[in-house]
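As a starting point, one isolated chain is supplied in structure tokens, in the form predicted alone.
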Amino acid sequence: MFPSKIIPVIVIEEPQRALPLGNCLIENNLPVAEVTLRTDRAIESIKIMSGIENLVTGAGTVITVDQAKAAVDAGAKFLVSPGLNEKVVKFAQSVNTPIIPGVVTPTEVEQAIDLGLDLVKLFPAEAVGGANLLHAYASVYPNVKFMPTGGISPHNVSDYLALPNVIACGGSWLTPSHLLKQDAFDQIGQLIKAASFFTPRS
């Protein structure tokens, strides 16, 4: 599904800096981009993303169907949710969108499970037991890939990356905010480049 094993958990406050980001994205080899719906004009941010060749474009803190509906609206690939909401994930199944919903507990695991979801998000990870509880997750829900959020850094994503039931991991600490209101782009590069040497996913 994602085409690097770092998804870029993303934060944008003005809609002109998405095309710079995207393509800093691309040039550095890591294509794919979490558009987090925590400001008021991420919707724009989604847009403009989704038209750049090559960039798979999501949205994050997706909680209600309204705002699934205008990020797939504006051309989002797949919805991340901090949460696990019924009613978002059959909106975005009904329209064949990938939704990865956030889950803590065994009782939310089996939620998703029952509701068709093979591929989840552990959130907050760090704070509910991280790489420890995904390890004992393993053999109880051999069929369940997670997508760990939440605390991931470059001193502990190798931790999580190890383990057979993960499928990536969502960092915050690619692209920080106050980077980007700089247009550091060239340091904001180098963040990337230094995660991007993660083995492709075919």
Second form
Amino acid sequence: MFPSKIIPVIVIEEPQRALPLGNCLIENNLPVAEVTLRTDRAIESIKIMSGIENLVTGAGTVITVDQAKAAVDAGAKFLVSPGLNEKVVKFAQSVNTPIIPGVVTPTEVEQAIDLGLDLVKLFPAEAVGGANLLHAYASVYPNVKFMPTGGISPHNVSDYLALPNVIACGGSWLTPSHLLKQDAFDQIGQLIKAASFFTPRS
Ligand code: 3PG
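So the form predicted alone is up there; where is the form predicted in complex with 3-phosphoglyceric acid (3PG)?
Below is the entire complex, every chain and molecule, led by the chain shown above.
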């Protein structure tokens, strides 16, 4: 589903920045975006970015079914949640949209398995045990893959991506809000280029 091993987690306030940001991601060979539903106009931004050819745009911070519906209606191709909400998961499944809910504990991993999921997010990854925790889960849950997010940076991303049960890492460091607010797309491009060692999906 993901064209890259790093998923930029984006907080976007102004939809007029959605098009240049999406183009910046495409130009720098990172054709994926997780647009978080943390701003009033995030849905508008998803709508705009969903119209960009070859960009896989999804919604993040999806907490309610209403948010999930709005994101799917806007064109989101995947949904990411901080926690595991059965109603949100079932809604996503009913509209055939991949959902990656957040989990921390073995109990939550097993709830996700019960819901028919084989890909979950570890959140907030660094705060709850990071790569060591996922290493421990690999032998117990060999069929579950993870997308860790939260506290991931150029300093630790390779530790996560080296694990067999990690398919991608989410992180906000590639598209920082302060650069976005300044329309600093050149600098965002530089950050993405600096991470390009990690980004292509082999
Ligand atoms: C978030 O909640 O914003 C994501 O988990 C990204 O976390 P990060 O800012 O630590 O990359």
